[in-house]
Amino acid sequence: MPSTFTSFNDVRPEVASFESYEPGLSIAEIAERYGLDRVVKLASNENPLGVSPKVREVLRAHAVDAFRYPQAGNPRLVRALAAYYGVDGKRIFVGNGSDEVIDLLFRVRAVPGVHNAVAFRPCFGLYPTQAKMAGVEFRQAPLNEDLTFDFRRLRDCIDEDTTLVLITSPDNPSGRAAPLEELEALADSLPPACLLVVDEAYVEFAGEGSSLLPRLDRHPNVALMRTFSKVYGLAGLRIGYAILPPAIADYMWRVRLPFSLNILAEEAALAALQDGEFREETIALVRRGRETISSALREMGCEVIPSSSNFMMFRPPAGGPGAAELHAALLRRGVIIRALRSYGLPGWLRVNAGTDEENALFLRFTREILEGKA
């Protein structure tokens, strides 16, 4: 029979209409740019610290076996995170990122043309993208005008056929955290075979009880996502994990790719598990630069939205630079900071805390900027 191909731009048509997740601007990109010796990035949320030494040791260690192939399925990381946890092993699922959890997640749970996910709005960049590829209807609530959760509209787009729920809290790019009492009430109220996804990806940086992880006992129908990416600060070595009910975490196992997590990363965070000091001294640093920023920006005039994570949203005071003009200016002395058009927040920006120095670099040059000494 003749071959009914007939262009090599045929394509799903949900890759045909796919819009890309929009990322944060590279050090590299700036720095070519403008010409720059030096940029200070403070977009991505990334650890101010950098790698932690002992991570650094084992890196160095294990870079003579980058020749081999990792143990399918990760049983070491599974063991250690499920002990570091206190959790059945069973529901852990170990992946290349928490994207791959998310895009997992939506290929495990989600029938194309029957079921939908539901998340707020605005939300992580993923949610929506994945969804797509996925061929999921994605729907979404938004959230109250200052960012506070709203649960009842949220409610009001779920029904029988929805199969996921995605919160994240800490949430991005507000840095607001959901109450437990409402996540709770939520997992409660859902559809039998739905399940709530909390993305903790911020957690660690929100304090103790901000966490639904010690009343996931209560709730069968929850799963929490955590990363290595924030706190640990491996960002670039893409570690992403999910405590899961049992059974949705055997089949997430039997369709990931069999080697998607490389053996170096899991050494790396073999060793960032076991190294606490590194973890408090990132948590302490990003606490202090938190407050050292929203109250220096708040000075300024800026309205800021209270965070319980590494980074902070704020809009520019009215009759001086906006967040566009203020975005640029800043690039141009070579600190990158997060504007908010992908999340339809054309008028916010959004800041990390980086090292006390970036911190100050920002705070000054973010002055005299707003002053007109630009």
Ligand SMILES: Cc1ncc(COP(=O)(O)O)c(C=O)c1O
Given for the second form:
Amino acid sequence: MPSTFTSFNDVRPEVASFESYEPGLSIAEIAERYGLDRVVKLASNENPLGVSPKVREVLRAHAVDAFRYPQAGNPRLVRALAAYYGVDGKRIFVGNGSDEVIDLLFRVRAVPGVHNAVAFRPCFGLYPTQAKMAGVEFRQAPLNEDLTFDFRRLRDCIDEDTTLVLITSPDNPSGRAAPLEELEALADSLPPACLLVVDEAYVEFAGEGSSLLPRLDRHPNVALMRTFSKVYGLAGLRIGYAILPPAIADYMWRVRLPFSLNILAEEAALAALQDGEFREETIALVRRGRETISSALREMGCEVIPSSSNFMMFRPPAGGPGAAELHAALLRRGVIIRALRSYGLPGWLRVNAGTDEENALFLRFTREILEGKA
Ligand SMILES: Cc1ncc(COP(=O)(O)O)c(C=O)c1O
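Would you mind generating the form predicted in complex with this ligand now that we have the form predicted alone?
Below: every chain and molecule of the assembly, starting with the one above.
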């Protein structure tokens, strides 16, 4: 007898209230919409140098392995990361982008309806969505108006049922780095069951002394999360990792889908880790771009938040085109930057450092639009 089941709208309550993920604008979409030959994307904090030549070579050489499953647990990459950072391999967890690491942290650390997780507002969009998907209460303490961190307000959100605190440093979208002493004081003040996760997706651009890594041994309740999407130029391959307390890493491995990090991604990550030259070149280019863009935008009268990252948050001066207008006018000229409406910051925009040529193009168009020569 055929099934009479028709109620396909019945889903978990957490799922029923989900909005579709709003992806960033793609180069192809904008090229087609405005009939443009060239589109520059400075919206997703990707690497301006693209994929390192050494990694491209490795990807080509390993294309023939794509029919095989990766080795479950990615032991080679785990060993390489442990050696690179000088930490015990039992602390390393790797996943399909930091996105997967974030998702699993909620599901592993927090009991739905019992525990809560805490972060600042605004924060990286995946934190609230994955908390929701896990059925975990997500509390947010507002950042200060200038987007510096208000740790007192953050602490006010934390109680005995808080099992996860997530802080991004340098932060997205502001680019501000959290003072290490504040992070350490926070770690020391947390309830016993609480893990502090510092998302260091952009830390390589912040320079020496910006990471908690050298102080990790003093703080058994702190985890660091990083990614190959930014300084290593591998956003499309999806490789994220974390240095965790060993017991948590062990549970994360037990529940991770066994092959979530694919075989080519793993080879690329191993090669990228060895490619110090590309990493240094990326950092130098980003720092130069950051300076050029920040000072030029300030000259145009924009307010620019000081950034330790590979992107800058800014708002146009009053009395001229606003953020939405500037964003739309840049799109028409083939430059995609990030509107920050979804972060609750409609008056602000975020642009990442590109190549020297891309930066010059962005600045030329921005100047023209702000001066009314649109
Ligand atoms: C703060 C922050 N964390 C994590 C990620 C995600 O990184 P991945 O590409 O490794 O998933 C991003 C990506 O933009 C980010 O901005």
